[in-house]
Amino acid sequence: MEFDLHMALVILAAAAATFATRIGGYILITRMKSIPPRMEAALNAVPAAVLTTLVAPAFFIGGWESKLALIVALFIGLRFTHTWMLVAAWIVVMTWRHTIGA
């Protein structure tokens, strides 16, 4: 594998952009005396948006075992802790792959 300068520059630019947005948000929030209600509502929506961006591709691109595991995790997560949700989804995927195949 040889060194690719273009790819290294892209990675460095992405790292700089990520750092700038994170530190910029921190500086903006720390300089405010109080957070406006609209901004607070937007910040409260961030975890759901991030979770959706992580789960949606797995659901729509993944196989049937992924879809079933996510549905099981949804219902388990409504009633039990995160650990049981992860264990249940893992059991679904492993059972599917060992009985039906990958």
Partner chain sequence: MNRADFVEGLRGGSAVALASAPFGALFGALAVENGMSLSEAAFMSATVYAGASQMVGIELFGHNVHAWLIVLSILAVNFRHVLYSAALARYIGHFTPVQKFFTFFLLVDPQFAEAVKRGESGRQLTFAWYLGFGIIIYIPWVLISIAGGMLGGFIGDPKAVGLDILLPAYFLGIVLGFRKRDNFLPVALVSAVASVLAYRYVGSPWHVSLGAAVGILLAAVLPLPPQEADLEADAIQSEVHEV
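Because the structure is predicted, anything quoted here is derived from the model rather than measured. Residue numbers count along the first chain shown, from 1. If you superpose the two forms and keep the largest set of C-alpha atoms that fall within 1.5 Å, you have the rigid core. First, how it differs from the form predicted in complex with its partner chain.
- Comparing the forms between the two forms on their rigid core, the Cα displacement of residue 17 reaches 2 Å or more.
- A displacement of 2 angstroms or greater separates the C-alpha positions of residue 39 between the two forms, with the rigid core held in common.
Moving on from the form predicted on its own, please list the structure of the form predicted in complex with its partner chain.
Chain only, nothing else included.
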């Protein structure tokens, strides 16, 4: 259960970097008097654009069971809550891996 000083410093630097990203946009935007419409359109696109980049490569590199699971989750998500998406994706992956094999 040792606490390595070097490791702790790297973690602290990572934490500082993360906090900088979490306050940086606010500082930038409040320096500007008003938000131009195109910038507003860009800001509105931020969540979808960013979160998509966390899904698409996972779909791309995942095995067929992962691809199928994400497609099923997508359709579930159009009608039901996120929890059901997770449950459906998990069931597809587990069923595939324990019947067809990974």
